[in-house]
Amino acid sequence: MSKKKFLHRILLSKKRKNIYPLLDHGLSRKDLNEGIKVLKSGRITMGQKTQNFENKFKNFLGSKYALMVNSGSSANLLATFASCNPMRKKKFKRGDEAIIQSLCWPTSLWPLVQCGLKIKFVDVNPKTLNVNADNLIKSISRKTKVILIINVLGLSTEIKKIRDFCNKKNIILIEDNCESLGTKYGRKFLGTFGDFGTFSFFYSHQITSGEGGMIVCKDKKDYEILKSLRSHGWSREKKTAIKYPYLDPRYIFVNSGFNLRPTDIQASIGLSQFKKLKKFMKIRISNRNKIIKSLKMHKNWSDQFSFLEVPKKISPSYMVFPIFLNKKFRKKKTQFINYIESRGLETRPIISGSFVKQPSSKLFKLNPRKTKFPGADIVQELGFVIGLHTKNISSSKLKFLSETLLSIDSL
């Protein structure tokens, strides 16, 4: 296709409103219904609602504790200075080193370098987006103090296996859980292997409240922590008025803090949507599978594409779809989202691609050494998502996802 018909065809269809958009009406009137009956109350702010969405979210995961906090993002600002505080006995200080993946979304990276840590990247493996369990433990050095495993669009690595390697090296494991609420490895909840695991509401994730996220521990004194730092480093406990007699017993402040609290309209339409977490998982995997059958079933059909593999133990919660790109359409990549996107199908990077190559990361000179990560280009330059739906897919979209994405063969 010629460039001049090809940027023809993109303004004839500039008005097309999205036909297949990341995610499809993701609330329902029940969900809304429920924030509004908290906005009528007049009593919007961070209260009952909240703390009974805490408890069914820690009674499902089968966490001691649970926290909600604005955003996921906030869950992990608020992980990560909670694992350096004074008031904890294992902590981090300025200067310690910080595993991460390459593969990350800004605001699981960015907590660590406000810590004051320094950041040391490892590769993914681009058929599972996430990191290989034995690379990340060879990487580990003895200035090694943190790590922050993010487990990416509903899958995950031996995340046991580097749970144990922590705790007999006494580092400290923060779990960005906030794109695989309700994945299992083996047996157990992802988010819940770590000292703190967190997630995220917002809007086209597992669960939405449109914005709003979650942290969970184990520990009574990281929760007690967690709760002060959320909101001013605050205390309201009867035992610390009665230790400061001198003090206003409303307003004692006993750490630092922010203000990272959700409201309770957030609370209750998470809540609502909570409740049905099983059901979409359950839809999002048969229409996952209904999509790739459609694909390959199509006449035009031969391995355009490419999807990833579920790891041994995993059962996967999906948040979007990732496809791959067949290596030789690598130079069309850029075209062909373009033309998709003006035909009315929604897409999205996976997650950030290589963060080494955003300009942020060179302008505080994470990657000093230029270290290649080349599992995280192939994610980058091949990859990117569509959504899956919490409804059942019908026919004609299944037949307008099939034929808009094997259009790449006309381009």
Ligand SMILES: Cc1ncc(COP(=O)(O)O)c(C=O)c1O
Second form
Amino acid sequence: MSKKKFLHRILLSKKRKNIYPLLDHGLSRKDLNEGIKVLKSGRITMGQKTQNFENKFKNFLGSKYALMVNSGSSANLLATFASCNPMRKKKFKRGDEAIIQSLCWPTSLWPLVQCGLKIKFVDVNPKTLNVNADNLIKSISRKTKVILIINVLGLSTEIKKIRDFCNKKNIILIEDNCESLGTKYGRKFLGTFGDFGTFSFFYSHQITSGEGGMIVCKDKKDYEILKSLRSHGWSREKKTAIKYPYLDPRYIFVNSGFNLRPTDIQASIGLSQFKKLKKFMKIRISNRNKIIKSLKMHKNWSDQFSFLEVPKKISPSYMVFPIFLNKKFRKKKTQFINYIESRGLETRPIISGSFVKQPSSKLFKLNPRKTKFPGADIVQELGFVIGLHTKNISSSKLKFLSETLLSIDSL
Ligand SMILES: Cc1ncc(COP(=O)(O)O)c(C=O)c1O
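Alt. form predicted in complex with the ligand, vs. the form predicted alone above:
Let us now look at the entire complex, which starts with that chain.
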């Protein structure tokens, strides 16, 4: 089938009702009512609800500080810009090197580029989707000043090893945990290992506020930097007003800045969802096990697919269900995805695939030596995701999934 026809089919399938969509209705009436209450109060902008959510979030994670923003991308932007802020002691400068995995999300990467860092990509292990800690450590050079680790789709790597190495070498570690809220490495939540940890509450993530994000950190100074960068470079602290008695205390701008504030509508929906995180995590793990079991017990099962391996010490919290085709089906992938989409099984690629293959990466010449990333290539060529819902999966849905997926043999 030609690419044009394939795209046409995909667009058509959007109009068709999905039998097994990527997302179920994770937002309950109660979640939405919390948002409506804020709307009706007339106090929509960032306020008490946002602070309540931040407090609950940091207490749950065992992190010292948490700051809500309007998206996970904004959390990454803040973490990176805070890491080179003149107010910070340990900071990188333009021209320094940043390491990030080749299987990444654009807005994990772009803030590093926007801050003038030179990008060094490292490959991922296609069995876990995450970097191998020893390989990453081997790729560190004297120029490396920042490492941005993405904890991909509920899993991670030996993050403690990387954190300890970064501490020893004075390297800034940013943990993009947008896809792994609730996952633990050992007894500690992911997102709390790095200097900064970022989270997304976009619709498809572990919990949602529609749009929204959070950033956590351990250091008070970092928190103050993040807070002023989030909001125009503002400071409304009493101590600032005392320091600058000749300025109107309501309008003192102590730093550069953005406007990345969330609304209290998002915060109240996010907080309502957050109360159900543990329940969602449990159901998703159970649904995942049921889907794998139902596929493997099917009479037509013959290793057509494989699934993620959970690395040691990781207790995962999932948002979607990644599936890998057996490599003998490599050439059939487009046809297969097209077919299952047409049957009402919604899919997505795994993150952005190998990011060096994206046109934007070429536009900014991010991989001038044309280094190969075979792990990320395998993920792109053989992997895709389907939904992992927050309600217990029914036996009719399990049957639908097994039969639709296993139809690969007859294509
Ligand atoms: C790894 C990763 N980082 C960052 C983001 C951006 O989050 P948001 O969509 O909330 O901006 C995403 C979004 O899916 C992501 O997967």
